[in-house]
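Just one chain follows, in the form predicted alone, and it is written as C-alpha cells.
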Amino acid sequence: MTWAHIENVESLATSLRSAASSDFGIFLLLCFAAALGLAAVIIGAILGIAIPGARRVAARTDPARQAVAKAPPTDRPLLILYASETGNSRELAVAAGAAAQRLGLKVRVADMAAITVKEAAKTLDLMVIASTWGEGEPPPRAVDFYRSLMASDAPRFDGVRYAVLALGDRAYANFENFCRLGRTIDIRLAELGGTRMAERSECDADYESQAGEWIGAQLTRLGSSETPVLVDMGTEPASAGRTHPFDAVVAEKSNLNGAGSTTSTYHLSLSPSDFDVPYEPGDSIGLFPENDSGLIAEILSVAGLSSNVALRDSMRTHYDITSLTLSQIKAYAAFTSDPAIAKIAASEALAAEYLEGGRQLIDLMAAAPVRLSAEQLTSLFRRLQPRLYSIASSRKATPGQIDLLVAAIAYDAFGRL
C-alpha cells in the first residue's frame, strides 16, 4: 500500500462541491480536482499487508520513564496475532512482538492466515489484534481462521490467558458492526474457556496512541515490569510512510466512457518527483484530501469563527470535516442547548437513523447553531483519513509512474448533491 496526499481542491467546480456527502464521495471529487493537474503527495509503499517503516506509538507517560525495562525471562510463550487488511494490525502486532523480545518473553507473532486455531490454542498466553472489515466481517486473510474459530468443533482455549486489541472506523461501520472482529472473537475466546486478562480495548480511526497504551500496558503485566513498556514502532524512513510525503503530479487524466454515457471513469497518470514508489500491481495507494473550501466556510459560519485564519487553514488538511458519528452527536449535545439534538444523542436507535442516508456534521451544526470556541470545534472533528485505491499499473512496464482508474460517484443527501 502507498500513501498519498492530494493538494489544492479550491478549483473544484461549485456543482460538485456538496456531492462529499461521504468520505467516499469526498475522495472521488478530489481526485477529479488533483486531476486537472493539482498537485499531489504520495507517501511510501506498503506491499501487500508489510509496511516498510512504522510510526512511533508510546504510552503517555513522563519520557523518564519511558525506557524498555528488562524484565527477568520466562518460559510463557506469548502469541501475538493479528487479522490485517490495510496493514494497521500487522504494524502494531510487530511492534508489539519487538517490544516484547526485548522483555525477555518467549514471544511469536503470526497472520491470521499462518496458523490454525489448533495451533494457537497451544500457546498461554494471547494477545489478538484484529481489524474488522466492510460490515462487520474479517479481513480476507483471516476468514479461514475466523470460521475455524466460530466453528462448534473448534479446540478449547482452557489455561489460555487472552486480550483483544479491537480496530474499527466509526465512520463506516453502524454501531454494531464496529469493531464486531475483535468484539466476537473477545467472546468467542472467553467461551472456548479462554481466561480474559484485560478488558478488550475498541480503537477508531485515531488508534495510534490508545493502542500503544494498551499494548504497553499487557506487555508490562507479562513482563513483570515495574516500569511501562515503551512499544516503539521503529524509525520511519524518508521514503514511506505517512508523516514523510513527496510531491507527485497528475500526468494524464482521461474520461474512458463515451460521450453518451451516464457514468464517467477515469484514468489518472501520477508521477512522482524524485522517487520511484516500489509497489506491485493491486497494491492500494492512500490518498489525503484537502477539503472543501466552501464547505470549511460553512462550518466555521456556523460556529461564529469565521474571521479565525489559522483555523481555516488547518481544517483544509489536518481533519476530517464530513464524518458524522455517535460520539460526535453526543459531543456537540454537550456544546447545545437543543432538546432534539439531546434526545438523538441519549438513543443509540436514533442516533443510527438520523445518521442514515448521509448525514455531516454540518448538517448536525445547522440544526441547532451555536457560538464554538476553537477548541470545541476542533474537538467534533477526527483527524483526516487517507482513502485507498488500487493500483492499476506496473513499475515494469511504466516506472515512475502510478496508473490509478477513478469511478465518479454523485448522489444528493439532504439537499447536498
Ligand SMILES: Cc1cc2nc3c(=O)[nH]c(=O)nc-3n(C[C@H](O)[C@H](O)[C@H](O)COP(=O)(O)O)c2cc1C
Given for the second form:
Amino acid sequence: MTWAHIENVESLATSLRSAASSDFGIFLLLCFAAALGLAAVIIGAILGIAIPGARRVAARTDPARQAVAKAPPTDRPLLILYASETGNSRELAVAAGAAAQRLGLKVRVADMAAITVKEAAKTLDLMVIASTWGEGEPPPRAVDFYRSLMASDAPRFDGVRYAVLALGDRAYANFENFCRLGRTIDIRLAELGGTRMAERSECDADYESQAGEWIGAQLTRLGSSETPVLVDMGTEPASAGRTHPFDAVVAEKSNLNGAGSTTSTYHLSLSPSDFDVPYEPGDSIGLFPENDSGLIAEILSVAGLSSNVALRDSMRTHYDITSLTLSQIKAYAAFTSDPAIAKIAASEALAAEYLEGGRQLIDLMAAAPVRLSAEQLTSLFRRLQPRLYSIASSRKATPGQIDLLVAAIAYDAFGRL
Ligand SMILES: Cc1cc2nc3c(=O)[nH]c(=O)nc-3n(C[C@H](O)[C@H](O)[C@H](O)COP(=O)(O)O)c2cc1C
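Now show me the form predicted together with the named molecule; what you just gave was the form predicted alone.
After this comes the whole thing, all chains and molecules, with the earlier chain placed first.
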C-alpha cells in the first residue's frame, strides 16, 4: 500500500463532497461494487485496521489459542467479517473496526470475499455484518465463503463468541427472505459450536441508528468499557459515496426499441457536473429517483394534507412513497379504526397475501382513508433508497459521461400502472 493510494481516496472523498453541492436535478450515487476489495484495503490502511493482504494473523497452536482465550478482553482477537455488495455492510464494518481499535481491541476487518472459513474460525471473538441479496441469497462476492460455511466439512467454531448483524430491506423481500443471510449464518455458527454472545439484530433500509446502537453495545461488552461505545456512522472515508451523492444532468435519453416494439429499452447518458466520476468496468451506479407528482397529490389528498406545500416538496425527493411492508400496515392500522386493516396487521400470513401482487401504500390508505398530521404521514414512509444500475460505458471511450441501458417495466397492479 502506498501513500499515493491514500491521497487518491482522500481527493475522491473531497470531490464527492464538493460535487454534492451543485444544483442539477438528478441525484446519483456511485457504488464501487467491483472495487470493494481494493477500497477495503485502502480504507483499512487509512484507519490502521488489519485487512486481508495488509496483514495476516499468525497461525496458532492449540496451547497458544488457550492462552489467548484466558487473556484480558483486549487481547482476544476480534474479527469483524462483512458480506456486502454495495457497501452498506462494509461501511458499518469499517466504522466498527475503527471504534474497536480506539478501544484498544486487537481487531481485524475482513471481507468474506477475501478470507476462508478456516481462517475465520481461528478468531476468538467474531462480529458478522451481512447483507442479503437476490432472493434471500448472499451477495455474489460472499458466495464461496457462504458455501464453505454451510458445507458438511466446515471447520468448527468451538470457543468462538459471535454475534450477527443482518442487513436487508423489506421492500425487496418476503418474510422468509428478509435478512435471510444473517439469520442463516447466525444459526450455522451455533451449529458449528460457536457461542452466541448477543441476539441477532435485523435491520431494514433505515439501518444506521439501529446498527450503530447494536455495534456500540457489542463493543462496549467486548472492550469491557465503563462508558457506552459510540460508533461514528458516516464520518469514515468509506461513506463519501452513499451519504454524499453528486448531481448530474440527463444529457441524452433515447428508446433503442423500434416503433413496433411492445417494450422500451432506454439509452441514458448522464453528465456529472464538473466531476470525472472514477468508475471502473463492472461498477454500478445508484440513482435517487423523484416521486411522481400525481401520486404525491393523491396521498396528500387521502390524508387531508393537500395544502401542505413543504410536505409535498419533501415527498418528491426524500421518501419512498410507494413501498408497502408489514410494519407500515401495522403503523397505519394504529391510525385508522378499520377492522379489516387491523386483522391484516395482526397476521403475517394475511399480510403476505395482501401484499402479493404489488399493493402500494396508497392502496392501503385509499381502502380506509383517515385524516393524518404531517408527522403521522411521514412516519409511514421509508427513506428513499437509490436504485442500482450497471454502468454500460467506459471512461476511456467517453470521458466525463456515464451511460446506462435501462429496460422499462410497466404493469398493472390493482388498477395502477
Ligand atoms: C436487487 C436487490 C435484491 C435484494 N434482496 C434482498 C433480500 O432478498 N432480502 C433482504 O432482506 N434484502 C434484500 N435486499 C436489500 C439489501 O440487503 C440492502 O439494500 C442492504 O442494505 C445492502 O447492503 P450492502 O450495501 O452491504 O450490499 C436487496 C437489494 C437489492 C438491490
